[in-house]
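Next up: a single chain in structure tokens, the form predicted on its own.
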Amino acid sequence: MRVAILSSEAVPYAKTGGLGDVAGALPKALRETNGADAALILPLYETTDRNLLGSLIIDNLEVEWHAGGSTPTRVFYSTTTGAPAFLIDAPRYFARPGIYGYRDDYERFAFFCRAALALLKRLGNPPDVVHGNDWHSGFAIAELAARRHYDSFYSNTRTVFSIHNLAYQGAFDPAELPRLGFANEWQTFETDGTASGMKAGLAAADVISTVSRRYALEIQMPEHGYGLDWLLRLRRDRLVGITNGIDYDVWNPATDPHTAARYDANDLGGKGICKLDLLRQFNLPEESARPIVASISRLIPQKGYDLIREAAVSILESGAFFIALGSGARENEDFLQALRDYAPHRVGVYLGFNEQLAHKIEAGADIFLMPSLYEPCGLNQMYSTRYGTVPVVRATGGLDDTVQNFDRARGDGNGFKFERYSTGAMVESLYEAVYCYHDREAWRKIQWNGMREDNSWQRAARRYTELYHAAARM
């Protein structure tokens, strides 16, 4: 099986969120599991670290492109990540400070698209399955169901397409259509009067797949559809929820070179080192005791920050420590600048990102506290049961089909999860975890529970393995 899987970001390249960790690990997962041919192709960004990349293999790739002019395109190759990616370099569209929010997003990810084509051309026999991603690579798909007709090289190439957020859309004015080479696919891209490369993607896709089978289910209602629900519902036959994995090279207790010390499930010694690390990395009090509460976060409305907010004195009022690193909404890193200053001996901010820190409070913390207002798929969850850190969650998107509620009678669950969006739901569920934390015997049991499970993307690339056969058959 010959996959190439086309990303407008991947780890360790280039990363703003989720999608940027599953197209880092999702090829060598194919790789390593099922044996395919899979390689990532993207942009090469002025903010990628040059020190990732490998030779320059194609220094003129000629793409058809007439909406920039002559856009000069060169190729690099690289296995940093242990799969071949291809990394476009197009400086006219990609050698600016940031990776999204210019104007012309719609056509800096069209070229791409057009690219990834033409290259795909140039690396020896057509992939089976070209496998896009999101908005930015919906292009790639519209255009592939096209040429399939004309162009014998790609005849029998079938499509997938991710939905990793339906919310971003990439929506452009529909008149630039025929400058983008797209003359012809109006009805493809158009919705409610605007073009979108994701409406495209899902229009044109073979398959479509989401990064949960709950994400999979509400995409088809109007609350999450984002005026794309009744597309979706009409092509449900070719739609599946698939949830994502996570990198045990990168998260794992045992091994994790930025923690304080090493653990595994049947030895949670080092937590406690782990824990204590955790509380000095803030200047707070070393009372190991008192139950340690989490947020790794973007500071946005989706993440249920508004709850948060409300429930910031209930948080306290649980005897826990309160400890968030995340930034966003000017309003919510202002209230958390607040409740340090209110609270400074129980409550520890960082504002922006850090990667170490991040593994730090994944190991350190007794509870990761993630109430969305929707939630895709969530890493953090499962990073968080990984580490023993028990998580309380909104029960959406994939955070449903991730935690399950512990049971004390049966013994079984590896969290606390609550259905309505509400700050009183959310607090009931985070006391109910303050108090199973102060019975040691159920702690350790919700602890070994989730850190014993399979969420490894080995496991979610058998499931996209089997997709791509599908669509190979279709």
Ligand code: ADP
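What we label the rigid core is the largest C-alpha set whose atoms superpose within 1.5 Å from one form to the other. Keep in mind the model is a prediction, meaning the values are calculated, not measured. Residue numbers count along the first chain shown, from 1. Compared with the form predicted in complex with the ligand:
- After superposition on the rigid core, displacement of the C-alpha of residue 70 between these two forms amounts to 2 Å or more.
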Second form
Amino acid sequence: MRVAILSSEAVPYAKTGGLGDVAGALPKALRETNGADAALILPLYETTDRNLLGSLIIDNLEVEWHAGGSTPTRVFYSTTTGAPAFLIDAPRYFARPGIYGYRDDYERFAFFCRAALALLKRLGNPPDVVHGNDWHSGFAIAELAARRHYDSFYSNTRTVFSIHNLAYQGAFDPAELPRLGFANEWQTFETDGTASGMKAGLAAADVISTVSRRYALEIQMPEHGYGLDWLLRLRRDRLVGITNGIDYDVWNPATDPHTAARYDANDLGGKGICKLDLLRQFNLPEESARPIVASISRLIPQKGYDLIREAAVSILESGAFFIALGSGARENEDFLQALRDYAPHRVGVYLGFNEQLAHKIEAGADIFLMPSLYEPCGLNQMYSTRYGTVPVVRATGGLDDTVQNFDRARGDGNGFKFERYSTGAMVESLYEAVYCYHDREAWRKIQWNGMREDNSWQRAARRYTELYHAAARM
Ligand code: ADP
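What would the structure be for the form predicted in complex with the ligand, rather than the form predicted on its own?
After this comes the whole thing, all chains and molecules, with the earlier chain placed first.
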């Protein structure tokens, strides 16, 4: 099975969120688990570490592109992640300070897709499956659906399209479609007067997946469907939910190079050292009997930050420290700074993106708070359980699939969750967690349950392989 995975970001080359983690880990897991010939294709950004580039394999990739201006394109080949990665170097579109957020994003990623398909052709062996991720890859899915009818190279290639977050669709004016080379695909791209890579991917893919079972159901309803729920209902026989794995090479308390000490489910001694190190890191008093409630997240409404703001004083009243790492909406950043000024001995805040600190927090904290409004899968709750940090989450999307309420009588469950999106419900759940934290035996049990879970990519990779085979049979 030859699979080309297209993604706008992938660890370690580029990351802004969960998609980067997933695209970085999946190709390697597919190769290791099933011996699939999986390769990653992504753009080369200005921010990509030049030491990861590997070798220049194509000096001048010919891409059929008529959206004005010349677009010289090179391709680098790297095996840093343990799986081949092809990095498309097109400075006109990608030599910019950021990964996303430009007026012409739709054009940038339409070009990336066109270049990726040109690259596959240049490499010479048709892929069995092209696996696109989120709206950025939707252009390639649409193009393949058309191309297979007239281009013998792609006549047997099937497509899988994965939704990592339906809210981001990459909408643009449908009048732009001819410039992007899609003069006849209006219907594929358009909905309600706008065109988008997301709509095209969903309309044209042979198989659709998303990153948890519950999210696969939620996006079929208007509340979480972002205007495309009708299409997902229409195509639901092709839609499956596969919960993301986590990369235990990167997120493993027994081997983590970023933390002050190593530990595992059998011996949690090192976690205490990590906790003290974390408190020191934030200039907080070394009161290790107090629980640390932590949050690592983009500071946006999706992540439930309005609940955290409303409940901040209640969190502190529980006796806990509160440590937050994140960046995003100005009002949330300002709030966190004000909260730290209000209670400097109980609150630690780092505004910005800091991968190493994320590891230190997972290892040193006791409780991980994730009250998302919606959450396609969510990774931090799974990192948390692995690190013996107990998640308190809202029961939505992947959070609902991966966190089970602790049941004291039966001794099962790996965290705490609440249904209603309300401050009251969140605080109630959090207080239950803090209460349990002071019962050492119960706490140890919850930690043990979480740390022993198998959320590995191997498991998810097996499901993706089944999906690829299903697509190939179509
Ligand atoms: P999303 O993709 O919606 O942001 P996920 O939970 O799927 O949410 O993935 C978030 C990823 O980004 C995790 O690996 C998390 O640790 C990381 N992350 C988010 N914000 C930061 C930050 N400020 N610093 C470091 N890592 C962060």
